[in-house]
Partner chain sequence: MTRRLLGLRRGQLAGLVLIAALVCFALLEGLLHGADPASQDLANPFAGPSLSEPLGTDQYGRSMLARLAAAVRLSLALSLLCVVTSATIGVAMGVVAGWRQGLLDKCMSLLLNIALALPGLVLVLLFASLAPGSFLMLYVGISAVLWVEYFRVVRAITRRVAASPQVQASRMLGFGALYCVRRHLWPAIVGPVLTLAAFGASASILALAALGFIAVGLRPPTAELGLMMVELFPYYNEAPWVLAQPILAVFLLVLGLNLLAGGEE
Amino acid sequence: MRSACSFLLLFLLAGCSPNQDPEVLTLGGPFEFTSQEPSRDGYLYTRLQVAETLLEVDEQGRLQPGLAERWETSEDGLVWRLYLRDGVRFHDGTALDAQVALAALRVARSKPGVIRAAPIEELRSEDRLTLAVRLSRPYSPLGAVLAHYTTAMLAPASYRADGNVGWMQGTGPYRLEDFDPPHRLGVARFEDYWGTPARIPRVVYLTGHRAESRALQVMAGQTDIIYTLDPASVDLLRRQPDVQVHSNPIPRTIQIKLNASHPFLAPLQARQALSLVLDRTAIARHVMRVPGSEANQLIPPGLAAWRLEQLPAARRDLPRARALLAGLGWEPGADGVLQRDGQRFALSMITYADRPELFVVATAIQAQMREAGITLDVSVVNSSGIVSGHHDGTLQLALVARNYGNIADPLGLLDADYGDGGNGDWGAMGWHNEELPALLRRLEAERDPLRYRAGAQRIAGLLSEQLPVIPVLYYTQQTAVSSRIQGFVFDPYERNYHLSRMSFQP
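If we take the form predicted alone, what would you give as the structure of this chain on its own?
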C-alpha cells in the first residue's frame, strides 16, 4: 500500500493541471470498454445516460416507468403490454414507436444477454405506441429484464447491416460525442430530450486500472468523480479538503467461486472447512476498512426476500475446519501444508483488477488459508479469464464481486448461476442439486408475494447449506467527488450515474 508521500510523488511526476472547464464534468473508473454494443458494454452507456430502457428501477429495486410510461400483465401472466411514451426521439431525430422498440428487442434477443433466457414466444406491436410480449410460460422477472442495459432502446440507424452497432443513437439526456476505446468516451447534452434536460453540457469518462492513479486524479483536480477506490486511497482522500468520499453499500457480494468437481473441493466438508478458515471480521475491518460487511450468506442486505435473517454471523473456527479436513484424510506435512495420498493441499486462486479491493482481499485469504495448511497461489487475470477457466475446466478458485442487483429481480441472475445444469459463468462450477433448478423455475411463475418469498428463502437456505460458492464480504462502493460538484447521487444498482441531475457549484 502506498503512503501519502507516494501519492504526492506520483502527482509531481504526473505534472498535470486541474480540470476547471466549467462546461465539462470528468469522471473515471476501472472499467475499459471496447464497443458500443449493449450486449457487451451497455452498462457504461446506461450509466452515462446515453441509452435508456423500457422500464427503470428505483433505489429499492422496484420497477418504475422508463420509455414505457406504464405496463400491465394478463391474468394468466402470459402477455405483457407496454405503453410507450409519446414524443420520445432518438439522438438522430427518429421517433420511438412500437415498431422501433420491437426491432431493438429482436436485436437484443439475437445477442448474449438476459433477455435470451426469457421464454418469449412472440413480440408484436398492437398500435403505434403499444408493445405486446407473449410468453410460453409465466416469467415474473420479465420486467427486470426489460430494465437491463442489454435491452436498451436504440434507433434503427445505430445498427450496421450485420446487426452490430456502428454508432449508438439512444434516447437519453446525453448523446455520444467521442468514442476512443478503451480509455476515453465523451458525451454531450441532448437538447431535445423528452424529460428534464441535463444541467452540465458535456461529460468525459476516463478509464484507469491503477486505483492510486485514479485517486491522484481527483486530488489534483483532473477529474470530478472517481468510482471504485481501493481502501488505501479512501483513507487518503478522506483527508483532502476539496474531496468528499461517499461509501454506499450495494447488492454485490465478494465471494469465492470454486470448482466443486475438483477432488479437493468436491466434498461438502471441504467447502465448509474453507469457509470456516476465513476471518471475515479481520478482512472487513483491517483490509476493506468497512466493519460489519462480513457475509454470512450469498445474497446481500437490501434484497430482503432472499435473505435468511436468522442465520448466525459467519465466524472463523480453525479447530473445526481442521477437524473437517482431517475427516477427509488431510494431515499436516513436515512444512505444515496438508497432505493426502502424496498430494499437497495446494490450489490456485485468480481474481481481476477491475475491482481493486479483490487482490488485497485475495492475499489476506491466502495468508489465512496458510494457517490452516492450505497453499494458495494468487494471481490477477482479466475478468474474461474467469469465464474461460470455467468453460475449459481449469479454474480452481476465483475471487469475484458478484452483482446480485445486475437484474432488479435476482431470480433471473440466480437462474443463470444455478438453474438448469447449475453451472453459470459466475456462479456454480461442477456442482449439481436436483431441488434448486425446480425451485427457480417454480418461482418464475409465482405471482403471490408470500409464496415467492417462501421459495426465495428455501433457495437461499440451499445455497447457504451447500456452499457451491463461498460468501466473504458484502461490497461497499467507494466514490470520490470533487467539491465543485453539487447534486451527486449514487445508484445502488449501478444502472445510472444520474449525471443529468448534477451541476457545478456556482
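Residue numbers count along the first chain shown, from 1. Throughout, rigid core stands for the largest set of C-alpha atoms superposing within 1.5 Å between the two forms. If you're wondering where the values come from, they're calculated on a predicted model, not measured in any experiment. First, how it differs from the form predicted together with its partner chain.
- With the core superposed, Pro201 shows a C-alpha displacement below 2 Å between these two forms.
- Taking 2 Å as the criterion, Gln240 does not count as shifted between these two forms: its C-alpha moves by less than this amount when the rigid core is aligned.
- Residue displacement note: Asn164 has its CA displaced by under 2 Å between these two forms (rigid core superposed).
What would the structure be for the form predicted together with its partner chain, rather than the form predicted alone?
The following holds one chain only.
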C-alpha cells in the first residue's frame, strides 16, 4: 500500500508542470483532419494561418486584398486580373510569383472544390506578378472562390509528383511543424512573413471529439481557445472566472431539409404546419441557450442583400398548424398521432454527428412535433448519409446546418442547393421550381449591386413562401477563450482564426 501511495505521488509530481506553456497557444475544436490537402482539409490550414489565399473576405463579406494586393475585372466581366504582392515568401524560401500562383490554382482545379464550378476558360500569367483569369461567362462569385481555402497558395515544393500535398509550404505567419493526424497539429511562427509577424511562437491544435471534454479542457486551463462549444457547456463556462465565452453569429443556419415529393409533405400547407409547430423560441433559449437566434428565413443575418427585412418573426402557432393539417385530412387518432386514411403521420428525421448541437435540437423538435401529433423517428448518420438519402430518395426529413458563408457569396451555395430544378444535395428535395435556378444563373453574371439585390430578394422570397426547406435557428459560434489570451478576434466566415494577432497576457 505504501509503495502504491508513493507511486501515485510520484505520478502526481511528474504531472505538476504548469498546464499552460508561455510559448504555446493551444486550440481545441471538433474538426478531425487527415491530410494536408487544401481540397480536403484546407480550412484548417487557413484558420491556423499556414496557408493564405489570393483574396480575403472581411467581416461583412466584402472582398479584401490577400496575397493579391489588388484586382480588377474587365468591362464585360470575362477577365479578372490579380496583381500579386511583391516580396511574399513561402515557408521553404521560394518567392511567390505569378507562375507559382498559377501552378497552385491549376492543382486546385484538378481536384474537387468550389473552383470547379467557376466557368474558367484560361489561367495565365501576364508578367511576374500579374495573373489573369478568363471566364466563359461573367461569374461574380469568382472573387469569393479565390478567397476559398481550396484555392490557397502553396509553394511548388509542397506537391508530390502525383499532385497531392506532401508537406505544406504556405505563405502564412505560421508554418507547419507537427502533423499528427487526426488529432494534433503544431505550427510555429514563420519569421519571414510578409506582413506583421505573429506574436505567439507556437500554436497547437488538438481535436476533441466530445463536446463536454472540450469545455472541460478550457476550464482546466489545458487549452486556451475552444471553438464550437456545445450549448450545455456555455453557461458553465460563462461562470468561470478565467474564461470568456465569445458568442458570434455566423452565416450558418440550422434547417430542416425535407422531401417535398413525400405524400405527407407535398402540400405547402403541410410544410407550413410543420414550421408553425416548431417552438423556435424555446429551442433558442433553452436548448441552444442563445435567445434571439430563431430563424424566420433561410439566409442568416449578415448577408443583408439576401434578407427579407419585413418578414415577421417565426412563432409557434399550434392551433393554426392543427387547422392546416386538418384541412389536409389529418385527424388525431386514439394515441394522439394524426391519421389519414389509416396512415399515421410518422416520419423519420436524420441528422449527422459532426455537429453535436444538431442532435440536441432534433430531440427538442421530436418532442414538439409529438405535441402536434406527428411522430418523428430521429437517427444520427454519417454526414454523407444526408446526400445519399437525397439521391436514393429515402430521406424524409433531415436536420442540417448549412454554411451560407462558405465562400462569402451565398450564390454558389444556393446554386448547389437549389440549382438542379430547385433541388440540391443539401437543399430542397423533390421540389420543382424553375424560376429559382434561372434567377441564380442571372445573378452570377450580375454586376449591378441594386439589381443583384433585387434578384436576391426575389430568391429569398421564393424560399420563404414555398418552404422547400424549413429554417429553424441561426448559428451562433460559441468560443471559449482563456483570459490569458489578448486580442482574440473571431471571423464569422471561419476562414482565419487570426492567431497572429493574439498574444499572451503578460
